[in-house]
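Only one chain is given next, in structure tokens, and it is the form predicted on its own.
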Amino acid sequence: MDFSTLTLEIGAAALALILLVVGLFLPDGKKGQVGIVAALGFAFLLVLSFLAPGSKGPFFMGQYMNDGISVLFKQIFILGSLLVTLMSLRFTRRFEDARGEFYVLLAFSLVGMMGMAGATDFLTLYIALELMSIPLVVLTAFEKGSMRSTEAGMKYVLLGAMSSAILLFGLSFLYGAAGSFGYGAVMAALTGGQTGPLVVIGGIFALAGLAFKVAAVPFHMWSPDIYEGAPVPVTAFLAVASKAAGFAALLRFFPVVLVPLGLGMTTLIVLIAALSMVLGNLTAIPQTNIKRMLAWSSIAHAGYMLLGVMVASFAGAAALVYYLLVYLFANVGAFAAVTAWSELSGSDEISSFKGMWKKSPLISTVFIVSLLSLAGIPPAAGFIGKFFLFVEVAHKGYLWLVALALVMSVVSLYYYVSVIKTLVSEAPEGETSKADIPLALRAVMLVSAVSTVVLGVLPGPVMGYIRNILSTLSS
């Protein structure tokens, strides 16, 4: 066992236990300090993860794996969690009893992340997707005095639980076929002809408890709820950095244990993404709530998404990259600036940003530009990113999906630009004070919009480190 190969995963752990430490000892009034302890601890770990990534090659027997795949998402996963920890530096001043163990939560649910991005085996799948979930569910409730949130984290531990339940039930059948948890000696199994309708029963059940963690219909319905009720900061972490993890753990899956099932498991996927697209987008559309709105969003995004699963080519899992990264800007800047109004509207109704491009012409233009790429619109990154992921999928053959992404990425740009519209025309409500923006957070603002759209005029740099890094890693 080359422990070298963990040295992202163990700097993680060791930067959670450090930060449990420095909490207990800080005073009261200091705790807020564990915050930038945290910021400055994702920061080393993201620079590390570029400099030495691990050892390429399988750890204890091929339970875990370090490739291409799984650096890079890694990378999202921490460069999510450093953004998000910067987000949240004012909005855990509320917790002066709490304020460490928040940033805490974020380590050890980055921990899981990455055991899901690099996880070849069954039992290694499911403690790690536990060890992301349980932190979350705790900071989807972290608000105690608010009802809103405590019902969130009710809902996401008990759908939860059930999404186990049912992808534990699926690996069962899988184990049984195969007589191992390794996804090679299962994708031997079900090559050899070991495909009865047990089996298949249990890819759907497996299938269909991976897709409850990127909220992809019909099981998405945790999702609205949830997102409304969390701490803006911690819906943030759920939209990008969670969401990341599951495709993470699919764009594995899928190829080795769903693929030898035959065109039956590829149809499922292809039905479950034109849902989510449609859905999504539509029922985005009469949405009040602005973390609703883009709750709804999401789900779109992850039909988007499991599109490059589908594909399930070295050039469809390099585009599922490029879109999440653009994706992840997007959202954070979106989120950072719903963050950044909230507090001083006292509202995430869309009814509430009349006026905003008056009261902060900086809050007002990450959010149009953040809107813009999730929208598909040029030159924001959101539009190369849905090119990538769409070529890739016509080459694959499904020229009717991708028309009707299209599509719905048009119907997707009426509830954006309602919003931008209701943010720039209408006249402010009441008398809101001008906007005082933390340095943290107008710094994670300004790191969204610019990459947003760096990343939409220059994409070719990051897309030929991407290929590059799949490449020599998992060659």
Second form
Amino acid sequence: MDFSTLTLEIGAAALALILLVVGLFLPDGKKGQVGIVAALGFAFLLVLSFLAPGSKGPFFMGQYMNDGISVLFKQIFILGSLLVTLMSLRFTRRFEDARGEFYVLLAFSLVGMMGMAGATDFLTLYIALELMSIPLVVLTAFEKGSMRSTEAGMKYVLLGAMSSAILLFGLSFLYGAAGSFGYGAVMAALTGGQTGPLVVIGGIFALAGLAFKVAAVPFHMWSPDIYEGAPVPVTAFLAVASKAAGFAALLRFFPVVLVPLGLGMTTLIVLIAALSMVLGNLTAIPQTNIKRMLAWSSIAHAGYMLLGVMVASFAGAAALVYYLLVYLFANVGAFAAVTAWSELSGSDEISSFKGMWKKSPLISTVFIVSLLSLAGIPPAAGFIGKFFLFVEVAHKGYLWLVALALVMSVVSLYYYVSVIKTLVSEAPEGETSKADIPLALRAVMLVSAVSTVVLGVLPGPVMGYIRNILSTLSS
Amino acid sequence: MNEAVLLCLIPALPLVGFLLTGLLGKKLGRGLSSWIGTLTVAASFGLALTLFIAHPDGFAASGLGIQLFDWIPAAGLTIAFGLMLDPLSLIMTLVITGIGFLIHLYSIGYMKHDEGAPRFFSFLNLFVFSMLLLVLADNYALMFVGWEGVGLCSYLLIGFWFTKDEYNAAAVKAFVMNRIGDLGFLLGLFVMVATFGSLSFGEVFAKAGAMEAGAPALTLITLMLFVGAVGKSAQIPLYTWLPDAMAGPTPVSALIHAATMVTAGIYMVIRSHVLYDLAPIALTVISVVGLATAIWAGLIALSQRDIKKVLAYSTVSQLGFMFLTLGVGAYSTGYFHVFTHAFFKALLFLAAGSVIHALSGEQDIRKMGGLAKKLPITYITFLVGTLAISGIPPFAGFFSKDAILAAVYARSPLLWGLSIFAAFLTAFYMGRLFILVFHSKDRTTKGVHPHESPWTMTVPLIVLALGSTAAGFLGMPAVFGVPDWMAGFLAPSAGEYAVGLEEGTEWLLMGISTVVVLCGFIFAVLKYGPGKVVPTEDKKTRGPVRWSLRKFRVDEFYDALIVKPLFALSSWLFGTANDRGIDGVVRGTAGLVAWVGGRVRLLQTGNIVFYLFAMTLGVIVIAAVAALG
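Right, the form predicted on its own is done; let's see the coordinates for the form predicted in complex with its partner chain.
Okay, now the whole complex, with that chain kicking things off.
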């Protein structure tokens, strides 16, 4: 066994433990500095992921895999953790106690996500998924004084448990059919002729469990409530990193059931994707709270991204990774802007955005760039991301699906632009207090907005990198 | 310097201007940023002119192309960031930068007293940059970026300027309507990828040339692209955004209507003429839509009271003429009208802006009148614009409209008859506008003292008036014995076209159209001339006039047909997802899910029992679907 395969996982776990210890040693007034250590740690991991992404290959008798897909996803998770940490520095200062734990939980959740990207075995997948989810629940309920936050945490536990149950149920059926936990072995057994109703039901339930994680219709219901209730940085983390982890697991798992079940599985994913696009976009329109709106929009985006899973090809995976990256920057930018603004105005209702343009052109610009990217307007990166994805779908012959996705993205424009319309309109009364944005948050906003534009204008280098990693590290 | 470098600089300079004025606008101050914005466009015009002088044939042989880098490396479909200059894009570039420069110059005076001038100029520059990208792109994907860019900029220019809600609503409407068209464009592109495996002009046209005329894929692609053109160029049914977009400052209206944006649809169809030639169905659709729009918008323009709205509907109508011409296959003739229209429409808008400026923001023509003596330069130039757009010889509009009518006649005398009617409408509403603004009784509000505008505003008017007079000579019909420079110049890009009418017929057609236009003027004088009524109060209008005034209630129709149902649907979905709708069902089956411990009371919207129920239901339904499918 070559432990260097797990370089990044070991690094993230070590970071979590270090943060735990650092938190203990810091005096009461200075526990907030754990956040800075965490940011440095994540930055180090990010650099490490480029320099030494771990040696390629399976690990621990085929239960785990380090290849192109997992390296790319790990980089997305680390990037998400880093940006969310920087967003949270001011937020965690509000709490009298337990500031350090916020970052410890974040790091442990990161380890779980990495595990989801690497798992090639049902048990490993399940353990990784729980390792990711349980810290997320605590993070969601982190504002102990807030009923909403606590309630959101409780909902997350209950609904998460339900989805885990569904997943486990499905996996047990697949195990029953194939007699093994390993993806490779299951696939081989199923291809060998085992395609009875046991496999169909198992495959559907397992996919449903994962669809919960990416918040695709009809397993999306948790997300608006929990997004609204959770603290904004946690919401951003859920929307970005946890969703990406779900896609990482789907990308690996889908081919396992796709091969034996063929068209049926593709139809299923197409159905879920179409429903997510339609329902997510239409329901986002009447929302009055920005976090709920972004939650519905993220449901719709899960629909677009499922198309990348459905394509089930090298190019599809590359397009999906690119889209996730674009989506990450757009969402982090939007949530960072919401964080900065709600510090100022004390509200995350869309109606409170009036007068934002006058008061803070920086927040407004970042917000607008992020929303335009989510809407898919060039030169923001969202356009290129959609283009890559939809071209693959078109190549696959699903032109009607492309048409549906495009129609829905026009619908989505309506609610994104409505937010922009609100923020450029005049404030009801003339307050003149200038925006005071913490340095780290400012950096997050600028990085997100600039990355969004760069990824939209010059997609070549990043896409080239993604393809390169995917092909050189592929197993 | 290398010509390819010059080509890159043409769009790059306005981009630099945008960045400079956008990022440093406050430090540079109003005056300096205005001039930076204006001079970058002037420099682009200079470069384009240099290239044109060096190659008077417009690089007809093979075009001037440069591929800067691989832009979108999708699998099996790499799209380069490539620019291309050929006769069509060269003349478009000259118009965009030339007229764009005049509009910038004019804006210096117009925006003199406005605090937001730097931001305004940065958006204007971005607008010009996007438009240049649109026409210089050597593939459809990059063209689409420019295409979206102009939509975005018009949104910014209309919406950012005025933070009041009504303007903002107009901006959102313009943006969303444009996007509906863009949807068609994008769909067309994806079908193109699926059919040809490429989006670069050269490759697509070469592969299409090998296909049979009337192939379904080609018809689909061309129709989809045309939907995009309908949105951008404000044709039926997506025209209602353009008149509303008049809410923006007047120079923006001029830019949108004359040099940029609305001509994008025409440009795209001409650029894709290889595809359209092979899709006769699409061409028929284009000519029908174009003609219908020309008449429809003309009818609405008859009774509008806002000076800019009349001009806006006249743009819609003129664009209809252009599409009609493209529909009969006379691409270069259609472009000729774009070219002349750029001059006189920019002129009319800027002159209207001068009137509005003089009257301290008044736009209602019922409160104008008798301005001829007070605004002499504006008066004369507006007169030139009116004669040109109506098609009085020898002004520019006469030659281009005559060429259109001849081409349409050659195809079908019936279409010609309807077009002549549209031309009559043009003359009538332009005559009405001219009389009500400059002649007739002085109805200006008391206390307003009209004054002529500063030189930065009048100079562009004069230059444009000269252009509106002379531009037509570039495309004189063959019967005059002068070579038709425009058709010859554009032939490498837009295909050869000859009307093929007999000389006598052509003279006759010209005569008829001139008489019809004169009749239009005479009617206008009879109705609105000395001692006649000015438009009445809204309440007193009756019958067809009221319908025209109310724009045939199309906005209300769209609202009832699309906007309201969409909202109803989304609220309904919201309701069901939000435990209001299906909640009753869940409560009925609450016994099934009692294991949670009964219904959990929650502060927030959303009910856990329902969510769990719905999730389970979702799995079951999907399992059922999969089992059946």
